[in-house]
Structures are given as C-alpha cells and as structure tokens.
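What follows is one chain in structure tokens, specifically the form predicted alone.
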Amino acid sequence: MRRKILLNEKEIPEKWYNIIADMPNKPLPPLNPETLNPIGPESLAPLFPMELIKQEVTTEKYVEIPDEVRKIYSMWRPTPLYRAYNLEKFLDTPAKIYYKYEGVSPTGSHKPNTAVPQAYYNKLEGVKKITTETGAGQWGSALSFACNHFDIDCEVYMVKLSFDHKPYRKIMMNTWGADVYASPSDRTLVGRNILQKDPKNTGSLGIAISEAIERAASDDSTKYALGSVLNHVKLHQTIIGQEAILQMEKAGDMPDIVIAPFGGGSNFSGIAFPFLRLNFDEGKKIRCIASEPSSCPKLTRGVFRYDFGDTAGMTPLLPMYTLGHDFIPAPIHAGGLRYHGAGVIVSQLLKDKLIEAKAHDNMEVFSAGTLFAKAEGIIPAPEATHGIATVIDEAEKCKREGVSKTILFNLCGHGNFDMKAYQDYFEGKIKKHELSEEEIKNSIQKLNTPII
C-alpha cells in the first residue's frame, strides 16, 4: 500500500525560489580562465539567451514563472507525493518515508522542469537551434521534448557509453525531432582530438559539454543549454520542493531529512532548496543529503577549488567541488551522475556545512533499487537508486536507535528505458567499483586552476 498525496493544477507554484538570496555566504564568482578576473553577464551571451543569464546572476528571492511555461507544466504537474508504507514495512523501520515522484513527466524524469523554460526563453530570442549534452539520456530527451514544442532544432551529444547501452533513450529524442550523436564524436575538434588519442573512449559529460559548446559557439543562430550545474537550472527545479512542502503540509507532516541523487545538482537542488528555505526563514533543522556514486565522488572526496565545467576548458572557471575536469569516470550505468564537478551553489552550501553528502557503490545502489521496486512497484532510474540507498541507510539508523523520523526523497525518474542496467545487475556483470585514493590524487594533481 502507498498513500498518494495530490495537489490540484491551481497549486502549481507561480514562482521559482532562488536560494542565493538566503545564503549566508554567497557563491564566489566565475572567473575568466585567461585573466582570472570575474566574468560579467556579457561573457555568457554567446551561449545563452539574456533572460537566462539574468536568472543566472539574480539575487532576487523569487522569479516569476511565465504563464506559457506553467501551462506546459500542467501536462504533468503537480507531480504526486507518496507515503511509502510498503517500503517502511520491508525495512521494518519506525521511520516514515515519503517520495516525490517525477517519473510522471512526458520524458519520465524531473528534467523537463528546466528544459521547458530554457526552450521558451530561447524561442523568445529567436534562436533556431539548441545544442546540448546528455549523460544517461534524461536531459537530452527532456530538451528534445521542449524544443519540439517551441519548434527549435535540437542537437544532442550523448555520452557514448549511454548511447550504446540505452538505444531507446536515443529513439525518444529522435521521435521529438532531435539529432543525437555519440560523444566523443568526429563532428567537433574536441571530439576528434580525443578519439585520435583514444579511439575506444567511452565518453564523459565533460567531453559532451565541450562538443555541444563548440557547436553552439560556431553558429550565431545556435545557443547551448545545460541540464544541471548552473544556477538558473537549479532555480527552475525548485518547483519540485515547493510542491512537496504543500503536499507534506496536507499530509500533516514535515520531513526531518530530505534526500536526492547528485550528479551536477539539479535533482538535489530541486527538492532540497525549498526545504533549506524553511531552515533559513523559520529556524527548522531539516537535514538535506546529496547522494552520489562512489565511482564519481566529487562531494565526498573531491576538492573545493576553481575548475572548468567541461573537459576541454571552454567554460569559465567555476568554484566547485571537483575531481578535476580531465577526470574520466568508470563506465557505470548511472550515466547522469558521471560528472566531475558539483554546481557552484551546492558546493558553497556543502563547504558551509548547510547540507551533507554521502556516496554509495554501484552494487549497493542496484540492491536498493530492486528492493524499492519490489516494495513500491516502480522501477527507479539508476540515478534515483543512489538516493534510495541513502534513504535505506537513514531508515535502518532509525531502527537501530529506536527513533521515528520523517524522510522525504526525490524519485527523480523511472527506469523503464534503463533495463539494460538491471539486466547486467541480475546477470552479475556489474561489479563493485570505488576509486582509490591514488586515482583521485592523480586526477586532482593535474589541475592548474586557482586554489580557493
């Protein structure tokens, strides 16, 4: 049994929440990699429409959601929140477990929450084509869906590992009219250089970002869109947590702990930031935990310093927790979490100890994902299983300590197009993987970017 807590269409939030307005220490500015001076909004103009640039740098607490965006949101929003009674029973825990389910969107994940407004603002500026990267395919499919709605061409560079393992994600993008290429590709100088050095390179989000940026920078009618990391992306995703607060109030409850998977930060930020607002504004003490793979542990084992957001060094320098922009993560199935760095806002919050982070190995997360599927009936995306692993840890801790806490997590998407990952798990092809200290040290030592 699971209890569904719903909102009506009129309760879709009218504004996005900007956590920067409430942060005690504001994020450090991005830097020009040549001069090491802070960059201004004009530096971003070749890649992004001006309205998104304004959102990237705004310090206003709330940003109005355009009516046309809210109308498209209403195709799937508000998304349901469930009380996971069966999971609680499976775990024999006194904890109360809730999850916000973003898998009901047209593309099956939380990513359209930012893809739609990004496409909308590009359309207003007359953009003809948008390029982007995608790891596991959720972001690429979301942007393809949004671009189709606004009649914008879409060109997607998909990490080769996922391109090969997840053909149906590619077909989803093609169905909505996008062109999809395995990254590294021979379509860009960045891709050709990497393939020349390593023809069997399985790709990374950093490489795919470099390719998409190179393509956008070469055409005045083309812009670039990013599915995570940047401030405006996190801003758009806060619609998740704002809805969740209303739903928790309807349930007569409020979480003690909020959990979400972490790649670049959009998923975690979307649900956690509005609850952190309650900490800032109302003095609540809600713990917010970001859950990442131990194969790519930038929050738990990385360093806080300036680094590039992409492999080729085409972005500004960003103050982030990072493993180094040259880092190539192991070919794990949770492709959306295989990113070398963490978003600027999340990095500052972690540095200030306002949030927590935890890492799980790939065997642990698939075990958690299959347990959840048996209990709740929904097969989670491989990325989402990381959050579930942290939920199980916290629920078992409640059992050991004999205390009842309320846990809320973001089930960011379903795994219906990710069955190859589950097949490999059941066939014993997935092996436990964790980075050694030497591997992390070697990667970080390559950095020649400013130390904070």
Second form
2 protein chains.
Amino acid sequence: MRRKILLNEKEIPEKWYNIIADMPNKPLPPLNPETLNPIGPESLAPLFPMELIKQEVTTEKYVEIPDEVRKIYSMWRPTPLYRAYNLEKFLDTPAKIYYKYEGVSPTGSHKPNTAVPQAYYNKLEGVKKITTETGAGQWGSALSFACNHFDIDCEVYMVKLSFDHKPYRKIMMNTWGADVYASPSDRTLVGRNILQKDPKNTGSLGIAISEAIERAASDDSTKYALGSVLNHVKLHQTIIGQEAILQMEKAGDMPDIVIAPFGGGSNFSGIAFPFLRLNFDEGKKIRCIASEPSSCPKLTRGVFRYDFGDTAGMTPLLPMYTLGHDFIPAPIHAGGLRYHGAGVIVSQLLKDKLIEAKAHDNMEVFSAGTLFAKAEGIIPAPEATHGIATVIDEAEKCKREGVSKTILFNLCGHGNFDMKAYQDYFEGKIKKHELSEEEIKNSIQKLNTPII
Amino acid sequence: MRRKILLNEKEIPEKWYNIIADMPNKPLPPLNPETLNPIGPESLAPLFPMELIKQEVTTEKYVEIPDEVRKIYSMWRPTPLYRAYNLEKFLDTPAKIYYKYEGVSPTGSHKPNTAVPQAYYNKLEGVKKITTETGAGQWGSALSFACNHFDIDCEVYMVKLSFDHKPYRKIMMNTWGADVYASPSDRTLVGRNILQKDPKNTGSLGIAISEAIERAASDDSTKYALGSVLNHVKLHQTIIGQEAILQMEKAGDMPDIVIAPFGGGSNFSGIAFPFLRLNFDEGKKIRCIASEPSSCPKLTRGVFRYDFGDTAGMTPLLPMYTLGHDFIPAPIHAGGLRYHGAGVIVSQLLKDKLIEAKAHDNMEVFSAGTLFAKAEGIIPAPEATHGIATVIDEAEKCKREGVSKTILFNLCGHGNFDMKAYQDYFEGKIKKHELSEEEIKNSIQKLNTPII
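Same protein, different condition: the form predicted alone was shown, now please give the form predicted in complex with a further copy of the same chain.
Below, the chain from earlier opens the complete complex, with every other chain and molecule after it.
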C-alpha cells in the first residue's frame, strides 16, 4: 500500500503544455467591443507584459518554464499525488481514486502556479506594481506571495462579501506586503459609480476585475494580472497535469476520468489539459469533467456566445459559455466559482464535446467535503468540494455497475481559511441555490453581444 | 540546489526512541501528593490505557511503532525537510539552515504524531471516549482527527481565551466529530468552582487539564489524553527527529545546532531527542536549544522542583522546571507555550546541562515569523516563531563570527489559524511581556511542594 506518489525537484516539468496546438477547432478570436473586429495582441499591451501576451496567443505545443520559475516552484512543487484509500473504503466502491493535492503551496491552493511566472515576466519588463482582483482570496494571496518574492508592489481588489467574511485572507496578503481594498471601492470610477447607485453593494469578481483593470490602465508602470480565464493562466497551470501524468505512471495506473472544480477554468485546465493531450496524441479516451456550482451553472446551463470578461465591459469580447456579464451569483462560500463566464479554450472544448460538465448543489458539496475530511483528513476548500461531489457520483456509479474505474481529481486547495463555511453547514445555514429557467433566461436575454 | 529532502513511506521509522534508556541521570519518580511516596504506574490506570502506561515507564531504548499507526502516519508522513535557502539569503549568513516541516499534517502541526497512537492504544483496550484539554487548539484538533479515525468519542476542553479568539479551530474539531467546550466550564466541579469565584475567568491549560481529568476519572469507559509533558507523548514525537536524521544524511550534512519551540516539550523532544542519541551513542556534540516565550520562562527563569501538572492539583507531583502550578501566563498568541511547567525528561536534561534554553520576547518572535513568511513562503504558527527567533540569533552569530554552522529547526506548524495574531502584530497591538524578578519569585514562593 502506497498512499503518496512523490516526485523529486528534478522531475518538475520543464515545459507547460499549450492545448491550443492540438485543438481540432481553435478558439474564436477576441473582438473589439466597439468595432466587433478581431483584436490583436497589441491591444493587451497596456495591461500585460509582452511575454505573457505572446503566451496568450502562441500556437506552439509547449512553452519552456524559465529556470527561475522552476526554482520558485520547488518551494512546494512537485505536489504530492495521493491514492484515496480511506475514501474508497468509506464509499465501498470498486473505483480507484487518486487526488493531486495543490493545497501544499504557501498560499494553500494551485494559484501560485501562475502567480509566480506572471510576477516573473512582469519583473523582467520592469513593472513596479501589479493590480488584481480576488474573490475568496486564493488568487490575491498567490499574487501577493509572488510579488513579494520579486519585490513588486501588489494592489488587490477583494470582493466585498469575501473581504468582510474572510478577514484572515486579507492579513495573509498583508503578511507578504500587499495592499488590499474591498471592492467596489472609492479608488476607481467603476467602483464609485456602483457605490453611488448602491452603497451596500457586496461586489463580484466581475466588478473587482473592472476596478483592477482601471487602475492598471491609468499608470504606465502598473500592470494587471488575472488568476483564471485567460490562455496564459491555463498554460501555467498545466504544470499540475504534467506532474500528475508522471505520478500516475509511477503508480502503474492511468485515469479513466479526470475531475476538477470549475470557476474560470484555471484549476480544471491545469489538471485536465495534459490528459486531453493523451487523448489527442495517443488516442486515449480519458473523460474530463468540470464541476460547477448549480447556483452559477455557466457550463451546464449557460449560452455559448461573445461576452465581456468583467462587469463594466472593459475587456475585449470573448467567445465563451456565459450567464451574462452582469449576472451576480448567489453568495455561496465557494467564492472562487462565482464567475459568470468560462475561459475561451474550455468553452470551445465543451462546445466540441471534448470535455464534460456537471453542476452540484450547495448542500451536496458540503456533505461531500465533510465526508472527505473524515476519510482523508484534509478539509477541502469549498471550491474543491465541487470536484469531490462529482468524484463521489462517479465512484457510486462504479459500485452500482460493478466496474472498477480509475478516477483522478484535483484537490485544488485546503479549507483552513474557510471554516466559517463549514460552521454554516453544520448549523444548517447552507441553502440550496438552484436557479429557475426564468432567472437564467432573463440574465442571458439582456446580452446584446454577438451570437456565435 | 535541492530545497526539499523527501523520504518515501517505506522509510517511515519503525521505532520510537526512548531517551530515558540513555540518560546519565534518570528522571526522579512522580510522587503521590498526599503521601509524598513515589507512585507506581498502576495509579495512572484510571486515566490511561495500559499500553501507554507501559510506555510511560519503559526503560527500553526503542519502542516499536504498530503497523496500523505507521499506516495512518503515511497520510502525511514522512514530512519534508527543507533547506531554507531564501532565509539564509535574507539573513546573509554563512550558516546552513534546515527545517523539518510538521505543518503538512491534516491538522497543521506535529500533534497528530502522538494523537494517533494514543487513540490507537485506547481503541485496542475498548475505550469509548477520550477527554482532553487544548490551548491554541492544535492538540484538540489532532486528537479529534485521531479519534474520528478510530470511531472514539472525543471531548475537548478548550482554554476560554482561545475558544473565543479562535472559533475556527473549534469548527475544525467539530468537522471530525468532536465536542468542544470553553474551559472553565460548568461541566466539572473544578470548572464550576472557578467560575463561581471568577465568572469571567479566561482559563488556562492547567485548568483545562483539571477539567478533562475530572471527566475521565468519573467514567469507566472514558480515558484522558495529554498532548505534551508526559514521557509517552515525547516518545511518540521522536518520529520527527528519527526522520530528520535520515534526511540530514541524505543531504550529506548533520546539524551543529537543533532548535525547537518549547511549551510542555513535545515538539522540542520530538526533534531533539534522536539527535541527543547521536551525542550519547556517537560522541557527537550537537547543541539542542529549547525556545520559550519570555512571558512564560520556566526553563530560563523557573525553579527545578516537584510541582503539579495542572492547576487544581489532580496530577501526581512531577520533578520539573516550573513557574508554579497556578502561574497564569500573559495572554500571548502562542497559546501552546502558555504552560507553567516543563516535562520531566526535558527538565532533567536541562538540569544536567545536556540541553540549552533561550527565551524570546513577543515582539521579537513576530518579527522573526514575518521575516520567515516573506523568505520561505510558509506563515509559521506563533509557537513556531519562537524557534525561528533562536535560529536567527544563531545564524547572525555565525555571520558575526564568520563561521558556517548547520542549524536545524522544527517548524512545528503553520499559522493559517493564527492570522489574528499577525493582524495584532501589524496593527501594533503586540506588547512586550517581560516578567519582573518579583512576579516570578512570588509565583514560585507560593509553592509548598517538595524541593529537590
């Protein structure tokens, strides 16, 4: 019995995998919202350093990971792969369950995988300050950590709901020297406009993105960083799946099903894309399933069309599954999944039926998370519990059908900063947040962006 | 450059090391407080299962770790050993600094190393419920985790100050099914007496121990578990140092100095005792330093004499360095170090000058902790920052003297549940808690226990 499959630092992959190279249908181009013409990489220059823009549009199959980045990765990578023997026993399933555990990073999630290279490329190009948004606080923490390492100032707009509920995430960011503001804030035009109309607005990721972009756009030595959705973010996260393939090989096994929670797509892409490469290159038939909250079901109930990445409409129009850019998701605890849209690549893959999606109710995911904590000892972040709910479904299906499948999922983070969520669950305060057909239709009908 | 020295699961040591076998002067016996005669192991039977009592008094050099315990250890062990390259660079020191990181356990500290075997031996002997105390919550979390695994009920008395300040530790324990009560509570005679005199009493470890013991003593199928101080607890923790020796060998290095924070001694003993074995067996001269808060300085300013392990005087009299059993330490954030006495073995070793001790002020330790977080990424628990302060002192000494020494310390836990402490530090609310000669003299003079 071997519970953990470990790699040594020399086995940290030397390349990120760019799935665009292998996609049968490439993603449609982003559009200029005014002219509706495709926009080129140059229009991203005010916000991102050139190297990241190149990565955003590259069609090369692999991108080399700089040595300096691999060196910082080695602070916590390679992350362990666990065989979930205890969970299998709890579920009495013939399925073999593995999980890749990203919670061992300094900030407790997979987010530093992209925060570190983003800060690195910004540093190379002389950037003095990076602005960003954060929902639950995982991304903001990761960027704070990375900026501290490279001595770059970091300014974080944190969704007010989380800012109030999760003060300790803010302190964590402060520990690494970042400035953190509740969003909407009075530091931006966007924020002031929203507060004027609705002084009690509790914010959303879309609003926080608008604020961070506005700040970055108004200062030459300041850039912006995004923690999910964009292609280069997903590229960086493929380090997870690249390692997992090595580890599954060491375990003498290979997954039939790969599962991860889904917010903007960085976590799902990170583990799934390298396994999809095996489908493309070697004709494997690994099922990849994205797990989303039923209160924010863009993949399972949204529409595939052009939409903005933020609430205020400051980003280019992106071709994606969306619930509408001013959709405000219910205040579930999985703040990292409260986003109206899905990244461009994942959206195209879903459209082409190369991946699957599944939605889970709020009650179901906390039941799954608590069961996991009892079995495996690790208390999962609320985001991660969504993936666990899908794992349990698939493992129970194996039991019903009497087949043994190998299931791998990405345990993207621990719940040490989310105990309030578990408290609410234990106290019966977690509610179902199912959306009616009407609510979804209303939100999407408001869109006047191009249909694909 | 290799940052992490990892072991595989097969390398989890098969034996705990019992330092008593090698001590030149064995610890003096515990005394019956009424007769002042040495007490035998049988008097511990109402509180502990027989196997743990045997371990408490054994003089065998090694005790075998049961397979079942090693299997559970494999959920997080072997823990990584890190070379602190970034910290060395920050300090610009010629010293080589390593740390053993126990924060990767499910509960975030070294405490499950003994919680698991304690629950295991209780289970073997049919115990249905275990009571315990907890200060900062680390020990209570660990025992909750272990009891959940063996399906034993767990009842935790949590020092009220921590109960109020750290609600999330309580939820963590609830997640594994434990019942948690603020101590002093109205569930025990001890608690009710204290509350009657002082309804606002914020508790102490000594009081919480008294409560947990009272509950266990009054029910046949209930036993008690202690998270530090006792010999069997220290025995179990030697898994840390046993692993660390293997890892230092793999790194091709060996420490000149071993450092750990000191509360009751479990953490310090865990890493230091196996290295002291090398001093005994191989004539090495490894310095082992225990780091305590200057607000609770039993090792550096206490007296070596018989005293009770708890406030109410329910334990046998133990020969130890103590500040007096009703000494109430200042409400520092390092709740795990707020204990009036030192374990028997460590006390004897200090008396015999086989180990050293050093006290650090509250301000100094948070400065050390923040520096460590910036350099190495991991935010240390307030307890752990005490060890880091000693590490920095020694590393700076190396710099002044121009010598390169190898320093190893035990990073016993992460600070994910302690961000309020860092917040207080950043907001200037952390105060010095130096004790006057008079305060210490007053507390010790009250003792009427036997002088050694």
